[in-house]
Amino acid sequence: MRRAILAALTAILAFGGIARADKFPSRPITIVVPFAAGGPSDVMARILAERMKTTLGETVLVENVTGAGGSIGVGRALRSPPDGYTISFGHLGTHVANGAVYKLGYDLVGDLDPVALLPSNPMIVVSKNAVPAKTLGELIAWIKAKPAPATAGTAGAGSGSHIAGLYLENITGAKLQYVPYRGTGPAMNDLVAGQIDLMVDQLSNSINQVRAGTIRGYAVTDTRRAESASDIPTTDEAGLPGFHMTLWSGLWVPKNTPKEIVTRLNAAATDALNDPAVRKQLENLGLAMPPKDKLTPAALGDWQKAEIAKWWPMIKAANVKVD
């Protein structure tokens, strides 16, 4: 009798679970963009969020919670209910080297549940125009010869850009100080406004600032030139060979969202990915659609305990550390 009870409430529950999913979404719902408006984590998600609420049937929205490299956006959206309504958006920085950087008081894989990886970016190097480099080669011995170091700006301690500044340190021997903001879309500013000297940038952020001739490109981090810079060098090319860094994105939800919503929201962001006019949108910006087989919330979870097992080590030995 008492097995036929706990049964038949099993039943029940697994029932009320199918029956919420299955209204998923009945209101808005909330991507949470852990940097600020106006930089590439924000444009990207934006572009998704209007083409995933066509797929979902309701208005999906972006909120911007910034602070401390994106852990406190990451942060907020983990501790929401687990009821699909909120979406954290993050990347290389905020879902991998945070782990390794900040005392979180949160699990990066085991309080999350992945949802879809989005488009990746290259790295670039660029300067404000007044540094007087023209080449990679000419720019890394411009630092190595200064008498107080260069300053980087970054989007704070753990971020993409951050982890790239270092990587660039490791792999040359320059040193360089960190200037953090609160998203590289105000570093950006900052460097047009010749207050920084330069940055490890994502490609989507710098590209355009780089044709209109306010700063200086000089070489993508990749193995290959970028459709959207064909006329810049990768590292490999201006002398820096090895230095390949791409920062992907993803989605994720609060741990023990329901499968079946899971399974929704996968299904919005890959739709919105293979929509022609936003993979248009994405590529003008640099970025690289992920392969068709890398679409799945499966793929999310293991390239990011790849990535996490890649970075740690690195991160950990520069010491890199914010309470």
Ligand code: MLT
Second form
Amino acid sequence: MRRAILAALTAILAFGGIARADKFPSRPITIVVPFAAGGPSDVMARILAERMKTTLGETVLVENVTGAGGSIGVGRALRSPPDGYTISFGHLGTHVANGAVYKLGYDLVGDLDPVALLPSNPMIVVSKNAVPAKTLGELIAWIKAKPAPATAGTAGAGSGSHIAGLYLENITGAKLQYVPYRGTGPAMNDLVAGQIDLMVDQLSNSINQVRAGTIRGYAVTDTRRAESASDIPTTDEAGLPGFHMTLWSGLWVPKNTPKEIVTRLNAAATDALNDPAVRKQLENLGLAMPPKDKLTPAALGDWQKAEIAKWWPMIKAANVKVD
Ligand code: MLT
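After the form predicted on its own, can we look at the form predicted together with the ligand?
Starting with the chain above, the whole complex follows.
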């Protein structure tokens, strides 16, 4: 009997102890954002983290761990102890597309537990101001007429901006040369500076630059115009019917995180999304709140699986080469 108790205690100590749900949280929590500071993922994560600490009663930190289309950061988060103190922030790119582009060394569904679906936004086709095109049709014609492929900034192979670029190539037959960055925050700096020709970017990342006139916006990849950018036509209106893509984000934790801890984290995320000041900040960026009936951990899990089934065939057919 003593031997069995000793073995059990050893196992618990060896695996960092059992996460104490009743004492959670008792120290700061870290949200790992797999892209560079200043980009759309980072901005959303920081807005939510600030409000989540009110519900959790502990500081919620944001750590940017970048590279390989976001897969470095996701890998770091999911290899952390399943104790609720490390959260993986991600989206359609990192928690769906990455699995079709990289040999990840982890399972996007099997190695993560879903926590909560976060706001979403369409993509927007944007270019540097020097591009001699005023409409999406003129931009596509300009891209096709260029002797060398137009340069398109992305957050790396398998990122949302990269998938959106592949989609644009698929639907138009145009060819792009992708320029990878550690996030679309740094990519935006180069677009404004005219160092790259265009991006298919999250609306939330481009909207303020379009409003300021430092870049040109052509169309949003949605069936209806964004309320916060109602002067920007949809791709349907702009001559590319059916080019629809919604980039949704979410929170996950390592597999086997205690259910009570997942519930606490889900409550903190949901409280943040229901906070009027947070909603105003996010909606001003063109982000739409998730439907109330999609806020459970299981709803995010079901959604992620459905998006994998939807996107993997197109991404795999693109035969993306990653170095
Ligand atoms: C993406 O393109 O995957 C994201 O917009 C990158 C980012 O959030 O910086």
